[in-house]
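Below, in structure tokens: the form predicted on its own, a single chain.
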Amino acid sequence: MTHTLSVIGTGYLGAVHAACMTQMGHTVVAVDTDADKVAGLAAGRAPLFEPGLDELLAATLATGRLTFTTDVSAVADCDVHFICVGTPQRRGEYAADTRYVFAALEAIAPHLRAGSLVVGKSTVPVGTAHALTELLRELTGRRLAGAAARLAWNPEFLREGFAIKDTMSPDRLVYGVEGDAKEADIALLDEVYAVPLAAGTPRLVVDLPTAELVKVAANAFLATKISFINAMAEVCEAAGADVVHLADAIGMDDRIGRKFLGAGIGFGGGCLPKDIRAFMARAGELGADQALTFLREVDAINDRRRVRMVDMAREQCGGTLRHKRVAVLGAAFKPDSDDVRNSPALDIAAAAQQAGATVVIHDPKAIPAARLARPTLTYAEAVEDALTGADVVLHLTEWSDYRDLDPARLTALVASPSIIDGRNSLDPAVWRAAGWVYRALGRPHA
């Protein structure tokens, strides 16, 4: 059974969710206050780079079942409403800013029908859903005469670069539902997600607080695993050991696994750093701050890797970066994305520039976003232009484009054939055979 759905917020989460829900057969009205973003999406142009999203937008817009608008009253005919707005870190604080979530609910409330289901997908501090439930009851209870709209929580688990797959074929669906209409809400969500459920996607039904905690707990675990192997990289550097071989060995233990044991410059983006900080802040509000004090060190390890990368570049340039040319391969926080929020690559590039270097950055997709975020840095459209005359090359985003480079061909471009692999994803033997000095975080020099 198909439904008419609304999606409130057309950023990364909302744009992907709207297109994928249309692909699943539903009729979707996507609402945003940004008129330029709405116009672009209506024309089939995504406001960000996500593999396959432009093509999916074109296909779903052609069905006539996907509409983008700034008019919130357009949601009046919808029976399920997904809140997909952002929850950025508050300025000067660790806590998440949930004002956009509450504003979204207040905006759609006058247009909700009796029995409408509002479904939160945004990542919020635990307890937010209960506060929203009370607000929803206040806003709609009297008008809808005892058939007030209801709220559920359905956290998202999108990985940038794999967002369409993660929506169409998720590894799990989590429903946070409570109240007298719980079974009806579960049945309605099952109809909305009939396509992935029919394909075998597991479905977990939990209470609202548990549903809110799932995403931040998962991100905290991933961040901890990444920072653990980066802490091991620090030890390996001191001991002369190889962190890649260490990760291979401990990753063979099926209790641990090899995923997310890639030592390097650490994590970034709009989720992991923000979410673990907001998690710590909320735990403090709940009086459970001691439970998450370890996340402060997770965060600190992550930041130290960026500093270490600049130190290694300085070492390779004879102890100073003043008047040196540094080529940076990568600006996005991860490959297959143009997201530069909290990007380790851009932070390292900016720190090298502050240390006196001339820094030139290349990225296959993220240069426009990087220019907006760091306008004082220099950017090159071609990787060869970034490398020309470089005293040291820093590999900071593991795009496949960089793994496919021919180091022998590049030797003639640089002033000094020296590369520091901040992602441990290049082949040291290939680069060294071509005459390059190859260094990487947590690995012996040769």
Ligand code: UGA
The other form holds:
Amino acid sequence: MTHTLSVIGTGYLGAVHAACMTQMGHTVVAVDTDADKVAGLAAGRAPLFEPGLDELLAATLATGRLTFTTDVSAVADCDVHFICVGTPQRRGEYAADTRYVFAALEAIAPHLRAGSLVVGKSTVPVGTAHALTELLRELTGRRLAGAAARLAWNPEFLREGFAIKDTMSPDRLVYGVEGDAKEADIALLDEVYAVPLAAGTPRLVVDLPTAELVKVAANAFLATKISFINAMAEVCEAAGADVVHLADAIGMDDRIGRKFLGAGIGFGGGCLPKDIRAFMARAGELGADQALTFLREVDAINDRRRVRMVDMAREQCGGTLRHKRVAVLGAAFKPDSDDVRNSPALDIAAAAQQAGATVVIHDPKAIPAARLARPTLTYAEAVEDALTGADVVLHLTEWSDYRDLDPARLTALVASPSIIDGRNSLDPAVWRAAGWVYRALGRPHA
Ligand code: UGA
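Alright, leaving the form predicted on its own aside, put up the form predicted together with this ligand.
Whole complex next, starting from this chain.
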């Protein structure tokens, strides 16, 4: 059975969720307070670069079942409401700012009809769902007496670059449900997710705090795995060992697995860094701070990789970056994304500039976003323009475009054929054979 759903917030998560829910057969009203974003989405323009999203928006808008609006009263016809607004890090603090989640609930509350289900998808500190349940009761209890509106938590695990696949066929669905009507909530969510469930997606039913924790625990584990291999990279550098071979070997153990053992300049983006900090802050509030002190180290290892990359660039330039030209390949926090939030690449580029270098950055998709975030850096539309005259090339986001470069052809452009692979994803043998000095984090300097 299909439903009429609302999606509140049309950022990364909401825009993808709205389009995918329409693709699954539902009718979707997506609401955002940002009129420009809504106008763009209504015209089929995604607010960000995500492979396949423009095409999916065009196809789903054409069904007539997907609308974007700034008018929150349009949610009145819906029986399920997904809250997909952001929870950024608070300025000057580790904690997450949940004000948009509460504001979203307050905005839809007057329009909720009897028996409707509000489903939180935003990443929130554990305990938020209980507070929202209280607020929902306060706001709608009297009006909807007899058939109260209810709240469930259904975290999302989509990765940028794979967001559509992760929504259409996720690894798992998690439903956090509580209260007398929880069987009805489960049945309703099963109808909403009928397509992935029919395809065999496992689903777990848990309580509200567990559902909230599943999300942050997963991201904390992923961040820890990355920082673990980056810590090994530090040891490898000191011992003259090779972290890529080490990762290959330990990754063959089924219990460990090779995924997320990519050593390099570490994690960035709008999720992992903010989520581990918010998790530490929340654990502190709950009196369980000791349980998560290791995440401080995870964060510190991650930050150190950026510093190490700049130091290595300095070494390659003969001890100083002053008056040197540095070419930076990549600005996005990861490939197939134009997201530059907490991007290690941009941080490193800015630090090299601060150290006196002339830095020129190339990225296949993220230059407009990077220009907004770091207007004082210099950007090049063509890789060749970034490389011309470079004393050192820093490979910082592993776009496939860079793997496809022909190093032999590039030697004529640079001042010195010297490259540092911050993502351990180029083939050292190919670059060295073409006459380049190739260095990487955690690998021997041949
Ligand atoms: C992450 C999680 O992977 C998703 O499951 C989650 O839903 C999402 O956050 C979220 O909370 O919304 P995402 O931020 O898109 O997804 O990026 P990841 O693929 O996790 O990569 C994060 C960072 O780690 C990137 O900067 C990437 O370059 C880096 N990374 C990843 C490594 O340095 N090494 C690796 O081996 C893997």
